[in-house]
Amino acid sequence: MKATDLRGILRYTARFRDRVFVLNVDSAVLASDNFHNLLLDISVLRSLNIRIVLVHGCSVQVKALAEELKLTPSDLDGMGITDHATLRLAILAANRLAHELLEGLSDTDQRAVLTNAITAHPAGILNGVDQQFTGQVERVDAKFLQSLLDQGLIPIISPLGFDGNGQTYRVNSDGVALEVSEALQANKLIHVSTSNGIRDAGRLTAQFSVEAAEEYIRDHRANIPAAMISKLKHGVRACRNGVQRVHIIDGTKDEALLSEIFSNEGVGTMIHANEYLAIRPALKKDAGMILKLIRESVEAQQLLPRTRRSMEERIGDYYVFEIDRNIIGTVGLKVLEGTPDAVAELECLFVAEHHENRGIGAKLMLFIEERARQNGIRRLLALSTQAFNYFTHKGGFKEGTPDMLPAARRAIYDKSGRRSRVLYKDL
């Protein structure tokens, strides 16, 4: 690994700490070349300590299992009708294939439990067709499974649930990932699969924002394959129901995981759920209530007191975080005049003091950069006297100099006699 490559991945690592990533794992992708080095890449993931669940299904290896026994399987991936000797298939398959996932994990030096933690219920009667042993997901055992990732366990989830009576049941794993997903409140759904999600004319589709899947959807769903339509539409459900992002890579190739998770282009297709509701452009009438929102922090020297009318004046610099109404946070956004790149620098970053530690600041900061890079905006800076580890810690800023101020910037930054801490972040 190339010195850059980690140090790329170490800006992400106090972003990710102790968030739980759920990995819907296609059975063609364990079955492929890749498999060990997808291996490897979770084995990274938990060295930062990021918490895993690993969900899998059993498809292919149903299929395959199905010819070697010159059986005619009912069903393949759970969403049909499974029937007695479908079930017993999918039994030895998804065995197998735990017992492939302790084994390639024991190697990587992880430690993993297969869990019974979907219950499920049958599917029952669907356009008077009975799906006899397809099964339904009822109820997580969020509790059990978080145990397991507190002991720093990977919980492995085969496609299969069982009932208050002992019954199985095969259960489709994109369904069991979104299940799982929602009752750990995961920060990550990442669907591993053959496909690096949506091509649109050829071209990756990087980002859907929920409504854009959605439409999406609606105008391609006669060209797009089952499978990806059903990663797409959980997807969809999942970022609604408070997981924050959902990735679809292509587990075949080497290192995607970790690419799609430790780079801003990504190489696969997600779908975020839209956590900047509460943010919403300032207005001048909020120029009062940002003010008094700040005093405090102004008079502790951690801000640059601001008057009225100055804030009045550039208030189209401005955003704000609302809760019921009520403005909490505030955050701007300067573009800097007189460099040969696009720079803009980061300022007012506040929360009120009873709203600390719940992620709002973050929040904030990433909206900014978020909008930054919509501008064209190269580097993002941050001067900051107080606050710099936050800067460095949760933002990913790197520490420079003042020469990196423009010259009517530096200007202002030397006679305020501060001696601010300039910090940076490459877009």
Ligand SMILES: CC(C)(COP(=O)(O)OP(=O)(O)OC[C@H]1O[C@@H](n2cnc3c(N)ncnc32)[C@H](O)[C@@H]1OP(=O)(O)O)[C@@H](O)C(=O)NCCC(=O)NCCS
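Cool, the form predicted on its own is there; where's the form predicted in complex with the ligand?
What follows is just the one chain, with no partners and no other molecules.
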């Protein structure tokens, strides 16, 4: 591990301190080789004072237990009919898992408590069919869970609900996690599943706004597994009801949980309520991050190389685009001296790959245009080797010639040998 990884995490610590993360751990993840790594990662989160609630499923273990006892379960995940024998299997499997969780957390010095915070009533008769011991979550005892969190404990919530009259019901863990995260107004609901979420045309879709997720469900209902649709729908509901972020990650992969939380792009799929979006002037402390961000584009000769020193000296000319306080885009505006008309150059336009095609580049261009207008600039220039079509098609620039550059800028242009195309826009 690099020491700089720790520095990277540092900027999240204040933001997440004392926030509640509800982890909904799939039964297959609990049965996987990565189970103990996951517990270690939970320990890391606790060490940063993040409050963790652990909800878990048990369908894989119910299936295994049924095979062991030569029984046929009526349902595995609490979505169908739960007969009496299956309820007994679920209670047995859930208790074994809870024990394993307590044991594993104990190994990592974490204190955890198995809870009875879910009040449930029978799912009842659906389409004329009695669902028997399948339950619906009626209430979450948020006060009880909050008091455990206040004491630095990790509440464990099994997929079982209690009716207060001596009856237990099998409830679906996704539903429980949703209700718990809403009741606690969690900062994050993280589905630690066996998939990274939605892969659109082979490419992982990193982030959905609530509206985009709804649209996605509508357009792709036929092509995605029902379990994923359910997670997305639950995610949309959670975000509408006060949960900030819902993540779907592959918990069988080592470090997935930490990578999702502590990196800009994450490794899974995220549904977010209102994201914090902003263009702001760059500060001196951003110079390193901007240089890191544009490094690949510089190597690909899309952008001019810049040194840290020159970046810091001219930091007042740069702006950054932030999502949730992470810099994911940048642009500069440099007034060019030595022309009778007020001319400025739009420079260093860049949007991180994971955030491309969401209109951020266009927003940055518009922003610069507006700033230039406010500063009395009459003509905006842009030099580009590979994005000239972008400037003309998306930014309303026109193709110009190097003669349009003021003498000093022209000298640099000629010296560089890059032969960038010169674009201009009269304001």
